[in-house]
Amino acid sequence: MTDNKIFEQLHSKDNTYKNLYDGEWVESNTKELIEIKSPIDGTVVGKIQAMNKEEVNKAIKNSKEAQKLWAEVPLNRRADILYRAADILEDNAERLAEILTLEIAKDKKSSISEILRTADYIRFTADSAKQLEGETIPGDSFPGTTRNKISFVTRVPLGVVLAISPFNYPINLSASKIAPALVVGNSAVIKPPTQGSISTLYLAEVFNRAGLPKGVLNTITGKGSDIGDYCVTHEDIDFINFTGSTEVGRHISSISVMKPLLLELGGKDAAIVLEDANIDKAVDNIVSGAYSYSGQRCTAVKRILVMESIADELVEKLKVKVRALKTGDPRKEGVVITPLINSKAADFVMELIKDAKDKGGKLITGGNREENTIYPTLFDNVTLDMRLAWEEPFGPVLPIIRVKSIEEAIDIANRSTYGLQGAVFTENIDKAFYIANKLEVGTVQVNNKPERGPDHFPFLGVKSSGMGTQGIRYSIEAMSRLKAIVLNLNNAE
């Protein structure tokens, strides 16, 4: 059952949230606070602490010491803690979903879904870790080597993992970094986004309540401009797992010398619709993929490349579906289009809309704004000189680009600097595989919208969309390393 009292220690009476340090919730010495205002109506959800570099250093050093003992804890006991965390998370799903909705304006249905999916992710992580096995390699399997050598190969933790999560999935994308790191024996320091910090702090208490030893998980909140570079270049950080913008990802990569990275960055996912596609199925997937959570997803459908012969039919059916999307307060049932995370995000989307209008794009529906809410927008006849054809809006606006051939669609898709996912809608399996093999992306969906899951599938991007591979087993492997012990049975010649 939900027990709100388990979260009381996270904040003081004036709703100032503390940070988890060495198993306790503590206040910063700086006394500098950042107000977190709801994108819904501007009300203050709470205040977080702007930690300074000295406090960040103290947290990382604490995690470094805690990791040494945590690495000695048997895998089955580490897994048990993850199972308990998943149960606590699931038991408190309603409460945490309320926080998510208030803090990042995610609709109620999606907020609940994020919590439950995260609980499943944590459980499957524990299951997967127990299935990872080492191997023994006999020496005489290589030419010229005698039988007196055997290599015992196991996986060992890297040390301290710095997890930097984004605003749009603060619980799921924090847990997808923390759980694989912990289960293999690392400690973790989580740096949440400013907007999304409160939700992430609740998640940290879930792990803390599950029985993590002190210091194995610490949190740090504050301004990225003040502590961001310090965190990623800290000598005691052994691995960086970041989800966010391509711009910030590139910066982290450039300054984090000799530190292994896992970067999940931006995307410009294209949905290619061929003449033989099931149009109704394509429309349902495209609308869901483009507009859920107001398009604030890295895997959102961000452009349609449709064959000219079926474009009119597709546009008409899309128009009906898009106009039916419910816009407004995410706390109300059925609302899909909610306020964007802040005014800067809304301003950027409106820039792209204006540019498309000015250059002759045909506005099918939407295009208007009410404060930070952008009404679901659909453009037809988008040309390649428009910013909307290439830039990631991270908002509820979708461009339709008409093409004359499969090769033209592939060419336009691949000209993007991004390479996260793509989608192909066709009833011809040969054409589906032909296009899939040609697209320069991490994943191609056939007759489905781009999406992150299922979470045990590999998830990756190429070009400006990221570095490294996620997915439960792949994340565990990324945040551990192989270690070989060679047994020399007989050194006699």
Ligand code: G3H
Contents of the next structure:
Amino acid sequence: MTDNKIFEQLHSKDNTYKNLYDGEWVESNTKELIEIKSPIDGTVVGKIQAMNKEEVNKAIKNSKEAQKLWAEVPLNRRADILYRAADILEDNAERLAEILTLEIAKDKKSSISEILRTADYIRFTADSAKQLEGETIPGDSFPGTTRNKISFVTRVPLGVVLAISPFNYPINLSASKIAPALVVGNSAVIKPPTQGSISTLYLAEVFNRAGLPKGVLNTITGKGSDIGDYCVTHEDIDFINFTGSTEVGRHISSISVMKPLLLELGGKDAAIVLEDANIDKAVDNIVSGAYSYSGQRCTAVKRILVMESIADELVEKLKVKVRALKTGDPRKEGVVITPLINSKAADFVMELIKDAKDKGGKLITGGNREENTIYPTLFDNVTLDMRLAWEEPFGPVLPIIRVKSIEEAIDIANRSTYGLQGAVFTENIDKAFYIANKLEVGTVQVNNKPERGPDHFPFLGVKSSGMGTQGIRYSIEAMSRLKAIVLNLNNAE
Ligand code: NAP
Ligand code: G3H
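If the one shown is the form predicted alone, what is the structure of the form predicted together with the ligand?
Everything in the complex follows now, all chains and molecules, and the chain you saw is the first one.
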């Protein structure tokens, strides 16, 4: 049931949002604010605090203190708090979806599904943590060791987890860091994307309401370019869980010396379409994979590698479906192509479109822009000298590269600096496995678009797409460590 007053303390009457600190919503001392404007029409969604380093330090120190007690709370009680958080989130899904839509221009249907998926994620995290088991290792299996030794191996928390999330999933990619971190006894400090902060602050209140002890979850708002380096190098941060661009991920990895990291970064996922593919199935998957949320997904299909013999048919069928995509205001029913997050992002996509046009790419549809909305764009005959063949647009633009053989497709796919996912469309399982085994990526989808879910599957990028593995059990494992206690008995031989 929705409680209308539940989020009242998050912001003042003029929509100035506060930060969660030690269980209370507080304003920054500096009174420096950042206006969050909707990408839909520029209206102000609210203002957030631009915290300074002193305040960031206070928040992290507070989380450090809180973690000591939280680690002592029995796992079943930590899990109960997560179950309550999932219920609160679900009860308020409509309301939070509206905020999400307004703040990041995600279409209505995808906003609701982000929130419901997050509630499922949180519940599954609690379930999974309860199934975690340790082990005992007898010493005498190692040469020269007698039966008097036994090692008890359990999982313990790391301490304070710094969670940094990107704009495209400010609720889901914040919760998928916070929930696994908390359930194993870490405290968490969340630094949300600036555009997406408001949605994440609502999520923080969901956890707070669910009964988290004070300080176990604190929020930090402000621009990454101002406070990011300070956060990631702070002495009391024990783990950094980052999702965002390769550029920022690489930077964090270069300055956060000796801190364990999980990095989920950019991608250039290829969909390889073979002669024997079910073309209609491939087309449906490619269109939804490439264009949902205007292509602003790390796992979006970002290039097609198609066998020449079926390329004309594929392009024809894609053209029809791409032209039918509804473009406009994300609050309207059925709209898929929505304004990009900001004008800088739209400018970048237009640069890639221009480069492809200038170098002879065949524009099948789209290529035009209205403010920050880029109409769904499809390019055929993309060649390897074009930027569109290699760069991640993070927008609704799909290049088609025609290939002559499976080997050529694999070679082009692997020449990318990215290695998130790949997709193969074929009815031949042997060819599917042959290609899947050769692709240098974290995951290969056979006859499906690239995608992160279901969320208990491992999700990881290689090369410039990341480091470490997400996915419910994998995230719990990444944010905990083994601890061994060795019992040395006197009375065994
Ligand atoms: P971004 O610009 O890299 O920002 C990501 C987060 O990092 C934001 O919270 C940002 O804060 C923060 N940040 C910026 N500079 C920082 C610094 N020096 N230290 C610490 N934090 C800093 O990425 P984005 O534009 O939000 O997201 C799009 C990118 O994320 C794409 O490349 C996409 O492929 C990738 N992505 C990857 C995955 C995956 O799982 N592989 C998932 C989603 C997105 P501010 O907003 O304040 O700058
Ligand atoms: O944007 C990156 C997300 O991790 C992709 O998740 O495949 O569920 O859209 P998704």
